[in-house]
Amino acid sequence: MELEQLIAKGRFNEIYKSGNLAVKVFNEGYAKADVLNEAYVAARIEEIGLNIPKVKEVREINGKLAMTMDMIEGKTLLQMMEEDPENVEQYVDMMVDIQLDMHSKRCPNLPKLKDKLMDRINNSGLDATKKYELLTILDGAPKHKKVCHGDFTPQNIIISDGVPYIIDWNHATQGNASADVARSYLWLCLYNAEIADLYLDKFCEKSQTAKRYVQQWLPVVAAARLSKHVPGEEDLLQRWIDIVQYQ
């Protein structure tokens, strides 16, 4: 397989333009169970009627695993909200009715977002009385069944001929939209404040939800993040961590 063109770079892989295929190359090193999960993953959320890259294989590539998926041709979100910023609002609108259709699915076979939640939380680096607050906290909210996509971001949509797709499912979970909508409003808060606490305030309407509902998720889902150990996140992830103190 040839890998024609590098057309995104993360963290822990590689994308390429292969024909009309996408191919995602892992680093070196990256787990087998979790390329493996990923696929397996996208393969369920396929099922359930999202518009996602559908997964074709997961092979090996100069030995590096990579997942092959079909290449969807488009600009994402982020990029249109920055190429035209005077319309940054109907984008916003665009992603929360996005977000609200991905929460009206089920999907059983995915894993509790609460059990991901509570792994991270305990793997945090945080001490002793600050994860028993938080994880006190997680175990007293509603048990939800909702799709989640744990990473629901403008980066993570793109718009093809006016449709709209959702990738990178690794971090997909079946629990609480609200903590979904957190996840989101945190990164938003990195990217640009006021874009978040508008994001933030279309979903409470539009899904008639408490404000405040969803900023009880804040530190929680602000320590499952510290545990991913991003450059640049950290100050604002333990302002948000620091909250619990006044729930």
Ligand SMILES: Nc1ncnc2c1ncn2[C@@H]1O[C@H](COP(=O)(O)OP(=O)(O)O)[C@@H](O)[C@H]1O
Given for the second form:
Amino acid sequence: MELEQLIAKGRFNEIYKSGNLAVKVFNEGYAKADVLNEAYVAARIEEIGLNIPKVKEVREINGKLAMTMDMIEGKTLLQMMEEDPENVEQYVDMMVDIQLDMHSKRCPNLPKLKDKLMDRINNSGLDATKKYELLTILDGAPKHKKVCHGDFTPQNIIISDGVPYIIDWNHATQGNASADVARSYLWLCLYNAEIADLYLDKFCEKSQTAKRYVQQWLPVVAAARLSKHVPGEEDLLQRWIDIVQYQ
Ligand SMILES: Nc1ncnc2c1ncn2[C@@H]1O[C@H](COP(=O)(O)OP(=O)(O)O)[C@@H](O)[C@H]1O
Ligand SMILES: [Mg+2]
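To complete the pair, please output the form predicted in complex with the named molecule; the form predicted on its own was given just before.
Starting with the chain above, the whole complex follows.
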């Protein structure tokens, strides 16, 4: 298989175009189980009728694991926002509509969001008291079964001829949509605080959700994110986690 053109390079992988396929080549040392999980989750999501690039196979290329899928020709929603900032509101609207449609779906084979968050909080490196507080909030939260992407950001949505495709399914679970929205909000806060607030306002308005339902999830989702140790994120995450004291 010829890797014709590098499309994107992230912390853990490189994405290449190869004919009408996109090939996600994972860095050496990336866990095999995580690659297979991403392919498995995408296959489950395909079954429930969400618009995503179909996974074709997982293989080894030059000693590295790679996942091949349909190549979606188009632009990510992030690219569109950056190239056309005057219309950012329209793009945020699209993001919310796509996310609401996803939350309307069910996929009983996915892992539970609560289990994943619990695991991550336990591995966050926070002290025992803080972990206990956060796990108590998590335990008391309403149990839902909505499809949650776990990394629903404008970078993980590709628009092709006006049709949206959601990509990057490694973190998908079933659970409470407000937690998924809190995660998107956190990502947007790190990107652009104004767009983040616009997003939250729009989501709450369209879904008739009280803002505090999403805000309640912020410390929990921030603590879970802390376990990823992404450079540059820690200060903001720590601030969100500390909010828990004032609730
Ligand atoms: N199937 C695809 N078709 C076209 N572009 C893709 C496809 N999959 C990924 N990309 C591009 O590669 C980028 C990174 O892919 P993604 O799966 O989100 O990796 P990461 O896990 O590193 O975020 C995307 O933002 C998008 O620009
Ligand atoms: Mg991505």
